[in-house]
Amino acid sequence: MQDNREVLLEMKDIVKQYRMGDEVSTVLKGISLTVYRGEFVAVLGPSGSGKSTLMNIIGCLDTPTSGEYFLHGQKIADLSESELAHIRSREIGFIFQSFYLLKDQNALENVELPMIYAGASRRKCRERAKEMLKRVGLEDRMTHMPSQLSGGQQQRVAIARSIVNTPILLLADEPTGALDQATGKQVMEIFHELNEEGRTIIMITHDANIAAHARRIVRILDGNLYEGGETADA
C-alpha cells in the first residue's frame, strides 16, 4: 500500500565514528529513519545510546561519517555552512533540558531572539514573541527574568522561542528532564496542541513515561534504531 504522506526527513544508513587516538568508536551504526510531515516521534534511548548524536545530526549541528540525510527535500551534504546557518535558524526549533535563556534577557526578549538573529524588523519581533508567549500561556510573564520564573515556565519560553520562526521541524532534547512530573505533563501538553496544529516534532527522551505521549516511538539502542511502532493514543 502506497503512502501518500509527505516526507520531511529521510536518514539513510547513517553511520557516526569517532577515532581516539588509533581506535574508532562507531556511535551509530547504519541508523535509516523516515519522519513525515505532522508527525510525533519520540527516540526513546538510554545514557550512551547515541541518541544526542542522532540528534545533532538532526538538528544539523554534526555531519555523519557516512550515510545520506536529507531535510525537506535537501540532501544535507550538498549545503554550504550559511545555508545549514540558516536550517538551523529558520526550519528547525530546539528546545532543551536546559532551556538556555539568556539571563540577562526578560522573556519577551528571549523569545524575540531567533527573529532578530533573522533580520526581522523590532516591531514585527515584537508582536510575534508577543503571540508566541501567549501561545504558551505566559502573557503575564513577559517581563520577567529567568531568575523569577520557574523552570516550567523557563521550558515555556523556550518552547516559545522554538516556534517563533515557524520552522517545519521542533527537536526536542530531554524536554521535561530538569522538570518535576507534573510540570513536564503540563509541557507534554503543550507539544500535543502544536503537533495538532500540524506541526512535526522530534523528541530524544531516555523516559518511556515521557516518549508514550508521542504517537510513534522508535528505540536506539548501542548505535542501533529499532521502530517501535505508533502509541495507543496516536
Second form
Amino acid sequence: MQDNREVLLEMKDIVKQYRMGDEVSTVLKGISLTVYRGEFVAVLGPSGSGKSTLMNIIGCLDTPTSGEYFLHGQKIADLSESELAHIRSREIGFIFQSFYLLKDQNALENVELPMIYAGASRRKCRERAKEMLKRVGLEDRMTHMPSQLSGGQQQRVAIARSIVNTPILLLADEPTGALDQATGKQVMEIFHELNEEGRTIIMITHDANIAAHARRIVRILDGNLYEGGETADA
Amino acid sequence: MLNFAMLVQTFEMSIRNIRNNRMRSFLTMLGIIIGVGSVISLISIVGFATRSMLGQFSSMGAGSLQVNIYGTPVKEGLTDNELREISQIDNVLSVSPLITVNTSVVKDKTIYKKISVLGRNEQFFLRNGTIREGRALTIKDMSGNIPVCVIDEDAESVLFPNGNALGSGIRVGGIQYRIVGILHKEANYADDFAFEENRGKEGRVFIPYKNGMLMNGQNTMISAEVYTKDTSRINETVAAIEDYVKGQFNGAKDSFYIMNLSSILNAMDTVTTMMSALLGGIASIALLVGGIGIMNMMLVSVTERTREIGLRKALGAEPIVIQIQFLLESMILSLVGGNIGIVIGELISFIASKIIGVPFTVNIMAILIGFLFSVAVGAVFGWAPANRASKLNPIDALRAE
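Swap state to the form predicted together with the partner chain from the form predicted on its own:
Full complex below, order starting with the chain above.
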C-alpha cells in the first residue's frame, strides 16, 4: 500500500541486550516499527515487556545492541554524544511518569530548560516558555515552585516543557501513571489537542484505557512488538 | 551547543543552585574560608611582629653600634676618657653617650610625662636627623652647666602647637632650659613605632649629656652609640671595641654587650624568611584541606543530584555543559568563600595590629594570592566531580533514587 505520509521514525530489527555478570538478557528481540508524522501511537505492554527500554532508544537516551534506527531521516547510530543531545533538546519532547521537574526552579524556569540547552537567547526562552504555559492553562502559576503545584499541574508544566522547542516527536512514558482518573483525563485532553495540531505522539503505557485514547496501538510483550488496534488515516 | 547565551544561563543556574542550597553551600565554603583567612591573617601577623621588633632597633643607622654596660660590682659604666679611647679605635668615627633622664618636661605648669628627656653629645646630631631651625648642641654646650636643649618636631607640636618654639623656655628637671634648635628626623618607618627610649611617643628633648647625668645622679655612662667609618669592616671594629671594654672591666665578658644593627637585621631577615616559608607551608595545607572539602561536597552534590543531571541530559544538555555548570558552581563557591576568608583574615590582622601595637596596613600581595588560590582551588578540586557528573548515563541517572 502506497503511503503518502511522511515517515518520522523507522526502526529495523532493534535488539537490546544487557549483560549482568555472566548472563545476557535480551530485552528487545528484534523490533521493527514505523511511525508517520502526525500519528498518535500507544505502545501497550505490561511491566517487564521492554517498553521503557524501547522508549529510551526512541528518545536517543540509549543505543541498541543491533539494528537500525532512523529519526527524521537521520541514522541515529552515526551521531556523536553532543549531536544526540542536540536532538534531544530540539527534536524530541519528553514527558515522564513522575514529571521530573527541577524542584528548586519555578514553572517558568523549568519550561525554559530545553530552550536553554538548544542555545536560544534569554528573551526567546522567556517568551516561548510563557506561551507554552499559557497553552496548558497555567499562566497564573508561572512563578510557582513544583512543590506548590498539584500533580496534574506539574504534569502540565512537563508537557509545556516538552513542546517548548516545537519538537517533531513527543515521547510520553506513562503520563497519567501518577495522577488520579479525573486529572489523567485532563492530561489526555491536552494530548488530543496537541495531536490535532499535527504533533506526533508516542505514548508508553500499561493501561489499556489510556492506550485507547491513541489512534494506533502497538502491543509489546516480552521484547516483541505486535501491531494491534485500528490505524486511523492521518 | 555552546554559545555565550548558554554560558550566561549556566552561570545563572549555578548561582541559583548555590542559593537554593544555602546550608550545603556554606559547608562547602567553610574549608576555603578558613584556609584563606588563615593565610591572610598569619602573613599579616608575621609582618607586624617583624616590624614591631625592627622598630626597636631602628634608632641606630647602618654602621652604628650600641655599647651597653651591665657593669660589675666595682665598675658601673664607662667614663669620658674611656669613651674618648673608644673613639680612637681604628675605623671608629665618633662616639655619643646615650643618657635617658628620669625627669619630666614642665611648661606653663603642665607636666608632660610622655615627652622623653635624653642626654646626648655634639656627635649625635651629626649622625641623626637634620636641624630644621636653630642649631644643634655643640661641644661648647658640653661643660655640664649650660641649660640649652634641642627638641624634635613631635615635641614641638605638643609643647608649642602655635609655633615659636625656638628661643622659648621649658623646665627640665626643675631647671629652666632654652630651646636652641628643632630636630627634623628623615621619614622612615621607624618614626611610626615606639623607640626603645621613646615609649612615650609624644616627642624627645635633647640636653647635653653631662646635664642629664647630673640629674640622674650617675657619674659613668652605661650606654653609648659608636659610629663607624667603613661599614664593611664593622665586624673587626666590634671585636676591637669588645677587647677594649673587656679590658676596662677586668676581663668580665658579660659585663656588657654590643648591638650591631646590620647583623641583627640580617639574622632577623633570615628568621622572617624562614617563618614566612613555614607559615606559607602551613597555610597551603589549610588551603589543601579546604580544596578537599570542596571536592567532597561537590561529589556529594553530584550524587544527590544524579536524577537532576539525568533529566538535564535528557532535555538536551551536552556533557560539556553539565561539566561547566558544576565547575562554575565549585569555582563560585570557592571564590565567595575566598572573599569571606579575606575579610575575616583582614579583621583578625587588624585586631592583631592593635595588640602588637603597630599601624594596621593591608598586604595587597597576600590578598591577591588568597584570591587567586581560591579560584584555582575551586577549579582544580571541582574538576573531578564535574567530570563525573558530565559522564553520567542519562537513563541510569534518571532511575536513581
